[in-house]
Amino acid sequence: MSQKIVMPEGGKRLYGIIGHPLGHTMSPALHNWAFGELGIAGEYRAFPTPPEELSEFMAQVRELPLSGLSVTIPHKLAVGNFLDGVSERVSKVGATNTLYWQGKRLLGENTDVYGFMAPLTQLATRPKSALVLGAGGAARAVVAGLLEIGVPEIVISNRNAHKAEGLAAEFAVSVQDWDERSGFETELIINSTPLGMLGERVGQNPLPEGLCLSPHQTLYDLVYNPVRTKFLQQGEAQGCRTIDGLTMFVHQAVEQFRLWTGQTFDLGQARKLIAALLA
């Protein structure tokens, strides 16, 4: 049996994010802050979903009804069965990772999208060239993103080829073998696989140990626990521009915060809060 949602006191309205398993999502944190940040009548809360009681929460949703949803594994494809309709980032992307409405219909969008996207934008010159490592959930954000800023040559690489394969069709964009991964000239290197994650793959690397980088070439890690992964003090240590992932984070998180009350928050604050919480 799904969970029984209780509303929040006070006339406050109830935002959360649903995902199986959730372990130490940050969304709660940040979003509760931002509430009290802006004096806005919100609770936001975690809720674990594992997917055989999605059907039945989705109902609970619309009934009450919740005023927002995050969303994530593995519940970013299926959520899109119980909505009145997507961005065309969702059809894109194949993917919803956040519900709100617009009067009575429920609405998805895919924010990961944009919270990539934020922090390339603002560099002095977007990149003629991008390395996406991995070929999965995260990856698919990534390409859509770099599509939708214009990056005319995307290369994908993954430990399974056929997984990028089938990317790489679905985007019209190229492949390189993850053996040869490093072969590739490139402006701009994205880590969207867990490889440097906290937990059994922290230390670990997507990049060849010992290869020789520019200081003309850019590195994004979409990992944002550790903030500093091996990933990016590669880079750093060879003078590389460098994006963490928890940049990309609080952007996904200020587009889900704006679509659910025409607000918005502060970035700056909003990273050290997370990144205190990390440490």
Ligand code: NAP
Given for the second form:
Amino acid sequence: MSQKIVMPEGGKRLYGIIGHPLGHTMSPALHNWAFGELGIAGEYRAFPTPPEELSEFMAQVRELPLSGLSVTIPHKLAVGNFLDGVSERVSKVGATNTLYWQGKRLLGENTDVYGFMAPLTQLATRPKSALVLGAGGAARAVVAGLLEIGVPEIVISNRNAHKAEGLAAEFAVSVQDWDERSGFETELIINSTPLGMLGERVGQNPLPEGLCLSPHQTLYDLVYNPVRTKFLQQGEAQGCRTIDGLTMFVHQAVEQFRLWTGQTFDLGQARKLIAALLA
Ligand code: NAP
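Got the form predicted on its own; any chance of the form predicted in complex with the ligand too?
What follows is the entire complex, opening with the chain shown before.
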């Protein structure tokens, strides 16, 4: 029996996140804080939804209706079957992380691509080369984002070489063997693996220890818990520019919020809120 969603009282609009398992997601704290800050009558809830309940859940999204949804693993592909249309970015990445309404049409967007690109578009010069570590779901958004901002040389390196080759072929970029990943000289290195994440992988580093980096390089970690990972610390110690995963997280969230409400929240305050919650 799937969950029966009860609408909030007082005519508030309802938003939320679906995934399974949902674990401890920061999205409800962030979006509910933003509704409060901007005086918007909205409520954002976590809806843990196993795959076999997705169809019934999506029927309720339309009937109630829910005003917007974040979508995470394992629904990012399957949710596309319940929509009236998807953006060009979703078509390229093959995954949806946001549902929103345009009139009576329920549409899919991928704000991870936007969130990933946002800090890179603020750099004085665009990187000419990028090494992407990992070839999972997040790496797809990363490669799509790098192509969108016009990085001419993109190389993917992954523990499972077949996955790297498949992703590289799809996006017409190159591959580097995982054991030789530090041999590719690049302006930008992106960690899109979970190495370094809180839990059993905390303290792990996707780069070999003692690797010599140059201050002209930028290290970008998608992991945001902890915010200062071993990977970023290694870059900082050698004078590299670093971009943390929290920056991407708040940017992808503000783009969701804009699609849902037409408004944006303060990114600095949002960052402080999440950093405090993570601490
Ligand atoms: P995923 O689909 O499971 O992919 C994980 C990738 O990491 C795979 O390529 C996998 O390689 C590689 N990997 C896993 N363990 C490894 C290990 N011990 N050594 C080497 N490579 C390893 O996960 P995802 O959805 O892409 O997410 C990746 C990370 O990005 C997560 O930490 C997630 O939290 C983060 N993320 C952050 C944001 C943000 O807003 N900051 C957004 C999305 C994702 P194999 O193919 O060899 O298994």
